[in-house]
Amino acid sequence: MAIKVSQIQRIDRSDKEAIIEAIIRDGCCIIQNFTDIATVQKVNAEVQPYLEADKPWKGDLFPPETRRCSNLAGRSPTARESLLIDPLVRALTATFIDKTTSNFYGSTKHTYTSEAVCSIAMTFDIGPGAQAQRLHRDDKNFHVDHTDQTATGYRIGSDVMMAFMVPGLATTVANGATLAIPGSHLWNSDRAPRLHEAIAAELDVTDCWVMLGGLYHAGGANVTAADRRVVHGMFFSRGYLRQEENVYLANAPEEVLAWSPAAQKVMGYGLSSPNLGFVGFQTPLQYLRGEVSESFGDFDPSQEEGKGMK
């Protein structure tokens, strides 16, 4: 079956307003001009030892055609001090993924906003003769239960993850463009996707693919006789839900320390407001230099009598 492609909106990230819009309509879209060549370059270059390698997927998840290098923010120093903390990534995960809520702690009333982190962060090289994959959400490891959005339009705050890809080099439909169903955000649980409803998103390479985790999508299959397709694949989910990718155990403190604040901050390494995530009741950063203190008090000064909002 021919696959369709793009319909997909491509706007230019100078446009944040038109970017939501879209993905509030279709779930997706494609932001040009997200970097530049020289960063992808550099990040390709550092994960590439860790692609050659990586061993073949032995089951239905990844095809064995494809090579991956887990761990994207310890090993691309490119990826993580640029790509992971783009401010466009930070405005978006905050309008579509940050959760908000306001209860009483005692007779005053406190606001929170658990952040976005990144959930996992993974090159995929996938190569010639790989299939398709089956259209799939994203969101599945989260439980979610999507109600039918299709009559009352979205809703902003429904999906609780959302994910950002960056072509290594241009993908086609013929290396394997990512497959997706715009729209399909909207649907509830009980719809099946079927891939005839499915277009091509190709990627020119200093764009970005970005979608919801409620969006239907499948990595394509690569039907050329030399070419790879790589991507590096950002996903952020709600700052209180477990990451899927345990960063805590692949990276060593000292590695971490020497990362930057919004680095380590969208990895996790900070607090879910308002107290979510600590250890020894000091936050992670305090434990991993070392820090000793003699007294305790709220993660959150908002807890404090009289700090919240009346």
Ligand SMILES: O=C(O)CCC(=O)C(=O)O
The other form holds:
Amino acid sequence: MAIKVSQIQRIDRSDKEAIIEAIIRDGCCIIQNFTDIATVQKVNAEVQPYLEADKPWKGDLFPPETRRCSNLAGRSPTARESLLIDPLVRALTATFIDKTTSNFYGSTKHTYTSEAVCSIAMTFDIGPGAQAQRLHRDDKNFHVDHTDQTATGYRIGSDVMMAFMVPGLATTVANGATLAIPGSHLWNSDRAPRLHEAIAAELDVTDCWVMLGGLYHAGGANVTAADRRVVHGMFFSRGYLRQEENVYLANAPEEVLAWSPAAQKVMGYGLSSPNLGFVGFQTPLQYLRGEVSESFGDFDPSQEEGKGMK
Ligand SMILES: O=C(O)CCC(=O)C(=O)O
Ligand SMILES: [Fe+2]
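Condition change, the form predicted alone to the form predicted in complex with the named molecule:
First the chain shown before, then all remaining chains and molecules of the complex.
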């Protein structure tokens, strides 16, 4: 199948307004000169041991040839202190993800802003022979009800998450560049994405791919014989999409492991379907028990092709 290679806007990082306009119109764009080669090389080196230690996935979420480095912020000081806190990233998450509301506290009206947080940061290393992921919206984890905005145009505030992906190496159609359907952030939840509508977001080193959580996209197939496709992903969500009380810091593992299963579950030590709340690709309880696994599988098996989900 031929995959189209253009139609995604490429905009220099100095033109913030044009980047915002492109995201409003297409739900995505490529930011040029986002970072520099030395920074990317440092991040690549910092994640390499973790990519090598990762295990093949047994499920539909990732092809078995893909390796990941989860907890990118904890493991790569350069990703954390350079890419993650980049002022342009913050300006874009402030524009699209921060949430401000007002209400009365007694007789005075107060306005509060919840700032975006990094929901997950992870390196995706797609190995030779990997098949493409299925087209999906990353915000499925946040259960967003998308309404049709194709006629009205995009309303800022419709998305609760957005992603930034910085390539470790140039990405190409052949090595598995991210596939995306520009404009699909405007679709309602009933419209199915089709592969022929997708375009490959080919990235040069120092570029950054940015997309809203409602944009249909997928990691591409790697049809090369020996090239790996490495991309460092940072995903930001609304700051309030979490529990009010942070019990994870307040209770020791051995205490939590002694709780009843129902209490563990209601306190958030399970996962929210489909893929939210894992740690090191395990459930929090598996992690606390120190379980060692030779492979990881889908968190919600109903996602497997042909099962449950449409
Ligand atoms: O690897 C990529 O290009 C995208 C990965 C992705 O979309 C995902 O795992 O949700
Ligand atoms: Fe995704």
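Bear in mind that the values here come from a model prediction, so they are computed numbers and not experimental data. Residue numbers count along the first chain shown, from 1.
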Residue 208 grouped with residue 190 as one rigid part between the two forms: yes
